[in-house]
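As a starting point, one isolated chain is supplied in C-alpha cells, in the form predicted alone.
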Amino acid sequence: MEFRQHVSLAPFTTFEIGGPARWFVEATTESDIEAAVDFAKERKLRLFVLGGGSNVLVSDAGFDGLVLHIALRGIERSAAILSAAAGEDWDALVSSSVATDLAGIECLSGIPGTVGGTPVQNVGAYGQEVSRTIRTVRAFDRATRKWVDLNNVACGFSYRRSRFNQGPDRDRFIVSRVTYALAQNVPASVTYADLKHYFKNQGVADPCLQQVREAVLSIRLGKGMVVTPDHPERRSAGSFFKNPVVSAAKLPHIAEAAKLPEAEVPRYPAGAEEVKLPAAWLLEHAGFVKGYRQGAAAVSTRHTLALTNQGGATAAEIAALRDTIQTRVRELFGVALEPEPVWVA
C-alpha cells in the first residue's frame, strides 16, 4: 500500500476530466481501508472514496485531500446468493449472473462502474433497481471505526438514493462488499417500455436472461450509454440528471410551458399526488437537444440526458453546461434538476 502525492484523477474517471489528488492510495484489502482512514485523520485531510469513476465530476483544481481508490476483488456464490467485493466490475458481475441463470440484475447490464457504487446510488435502469436484490452491504463505519454488515432496510434505499449518499450518514460508510439475493428459474424482467418495444420488433414473446441482457446492451449502445474505448462520446458519466419527482399539481404549468396538452406530458406515478418526469423530456423541451454544445462540453448526440466531454473539456465547462440547463429548466417549468454525478473539489 503506497500513499502517493499529486496523482491526476482524470484517468480514473469516465469523463476523463479532473485535476490531481493531493494524496492518493489504492486499497486492495479491508485493512488498507482502515489504514487510509487513519492516514487522513492523523493529517487532518478530507477523504474521498473513489470507485469506478463513472459517477463523478472532478474539478480542474483536483482534490486537496486523500483519494481512496477501492480496488478490492473477489466473488463468492452460494446457490442464488452472490457476494462481490466493492472493486469488482459491475457489468462483469451482471454478465456472470446471467450466464449462470441468476435473475434480478439483468436489466442493469452495461452500467459502468464497480460493485461498491451500486448500493450508494441505488443503481437502476430498464425497470430494475439494485435495492430489490441487495441482501447486505459490508462497510467500514468511520464514526465507530468498526466493520458493519447492514441489511437492506438499514441501507435506507429510495429512488437513486441511500443512506450512503443522503442525510446525516452521508460519507460515514466505506463499502467493501455487497451481497445480492438473486433468483433461479424465474422469467427475465421485461417491464420497461423500451424493452417491450425491442422484443415486439424482434418477434420474441418470452426472452431469456441472456436475450434481455443483449437487448439492454443494444439499446444502451444506441443511446451512447455504453462505455467503449473507441466510442467518440465515451467521455461522460451516463445520465447526468435524475428524473425529478414533482407534485401532480404542477402538470398544467409544465404542459403550458411546453405548449402541449397536459395529457401529452409523460409522467409516472411516484407516490401520493406526485409524479416522476423524464429529465430527458424536460431538457429537450427546454431547447437542449441532442448535440447542443458549449465549448467542448455537449449534450450527447445519442441521448439527451448524457453530458459529454467532446475532447479537452474542462470540469468548469461541464459545470457551466450543467448550470445553464438547470437554470433554464427551473425558469421554464419550475422544476429543479438534481445532478447524478458527485462533484469532487
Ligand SMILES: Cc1cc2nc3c(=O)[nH]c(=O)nc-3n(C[C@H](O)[C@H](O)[C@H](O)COP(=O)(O)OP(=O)(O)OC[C@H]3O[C@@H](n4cnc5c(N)ncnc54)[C@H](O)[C@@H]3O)c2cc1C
Contents of the next structure:
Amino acid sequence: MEFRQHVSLAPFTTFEIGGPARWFVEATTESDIEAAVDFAKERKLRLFVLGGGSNVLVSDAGFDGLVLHIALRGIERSAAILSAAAGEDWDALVSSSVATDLAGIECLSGIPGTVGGTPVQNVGAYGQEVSRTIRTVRAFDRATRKWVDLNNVACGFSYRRSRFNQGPDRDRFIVSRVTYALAQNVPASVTYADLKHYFKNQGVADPCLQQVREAVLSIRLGKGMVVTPDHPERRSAGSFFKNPVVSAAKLPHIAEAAKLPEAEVPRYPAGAEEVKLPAAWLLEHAGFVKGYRQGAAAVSTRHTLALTNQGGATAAEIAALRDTIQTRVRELFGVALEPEPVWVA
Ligand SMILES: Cc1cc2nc3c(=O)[nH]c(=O)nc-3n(C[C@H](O)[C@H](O)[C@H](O)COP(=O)(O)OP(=O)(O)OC[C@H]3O[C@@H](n4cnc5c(N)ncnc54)[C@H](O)[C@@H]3O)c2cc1C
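Any chance you could show the form predicted in complex with the named molecule after that form predicted alone?
And the full complex, kicking off with our chain again.
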C-alpha cells in the first residue's frame, strides 16, 4: 500500500476535472482501509473516499487531505444473492446479473461508478433504485473503528439519499461490500414511460432481462448518459440536479412563470401536499436548453440535466454554470435546485 503525494484527481473523475490530492492511496483490502484511516488520523488529515469518480466535482485547488481510492475486488453469488466488493465496476455487475438471469437491477444498466458508490446516493434510474435490492452494506465505521453490517433499514434510503450522504452520519462509513437480494425467474421490470415507449415501438410485449438492459443502454446512449470514450458529451457527472420536491401550493406560481396552464406543469406525487418536479423541465423553461454554454462548461446537447466539460473546463467554470442555473430557477420559479454530485475541495 503506497501513500503517494500530489496526485492529480482529474483522471479519476468522469468530469475529467480537478486539482491534486495532497495524499492519495488505493485500498484493495479491508485492512488497507483501516490503515488509511489511521494514516489520516495520525496526521490530522481530512479523508475523502473516492470510488469511480462519477458523482464528484473536484475543485481546481484539489483536496488538501488524503484521498482513499476504493479498489477492493471480488463477487460472490449464492442462489439469487449477489455480494460484491465496493471497488467492483457497477455496470459489469449488472451485466453479469442479467446474463445469469437475476432480476432487480437490470434498469440500472449503464450507470458508471463502483458498487460501493451505489448505496451512497441510492442510485436509481428507469424505475429501479438499489434500495429495493440492497440487503446489507458492509462498512468501516470511522466513529467506532469497527466493521459493521448495516441492513437495508439502517441505511436510511430515500430518493438519492441515504445515511451515507446526509445527516449526522454523512461520511462516517467506508463501504467495503454490498449484498443485493435479486430474484430468479421473474419478469423484467418495465414500469418507466421511456422504456414502455421503446418496447411499444419495437413491438416487444414481454421483454427479457437482456432486452431491458439493451433498451436502457440504447436510451442512455441517445442521451449521452453512458461514459463512452470519444463521445463529445462524455465528461459529466450524469444528472447534475436532483428533481426537487415542492409544496403543491407552488404550482400556480410555477405555471404562471412558465406561461403555461397549471395542468401542463409535469409533476409526480411525492407525499402529502407535495409534488416532485422534473429538474430538466425547470431548466428548459428557465432558458437553459440543450447546448447552453458558459465558457467551456455547457448543458449537454443530449440531456438537459447533465452539465458537461466541453474540453479544458475548470471546476470553477462548472460551478459558475451551476450557480447561474440555480439562481435563475430560484428567481423565476421559487424552487431551490440541489446538486447531485459531491463537491470535493
Ligand atoms: C454519465 C453518467 C450517468 C449517470 N447516471 C446515473 C443514474 O442514472 N442514476 C444515478 O443514481 N446516478 C447516476 N450517475 C451518478 C453516478 O454514476 C452514481 O452516483 C454512482 O453510483 C457513483 O459511484 P462512484 O463509485 O463513481 O462514486 P464517486 O463519484 O467516486 O463518489 C460519490 C460519493 O460516494 C462516496 N463513496 C464512493 N464510494 C464509497 C465507498 N466505498 N464508501 C463510502 N463512500 C463512498 C464518495 O465519498 C462521494 O461522496 C451518473 C453519472 C454519470 C457520469
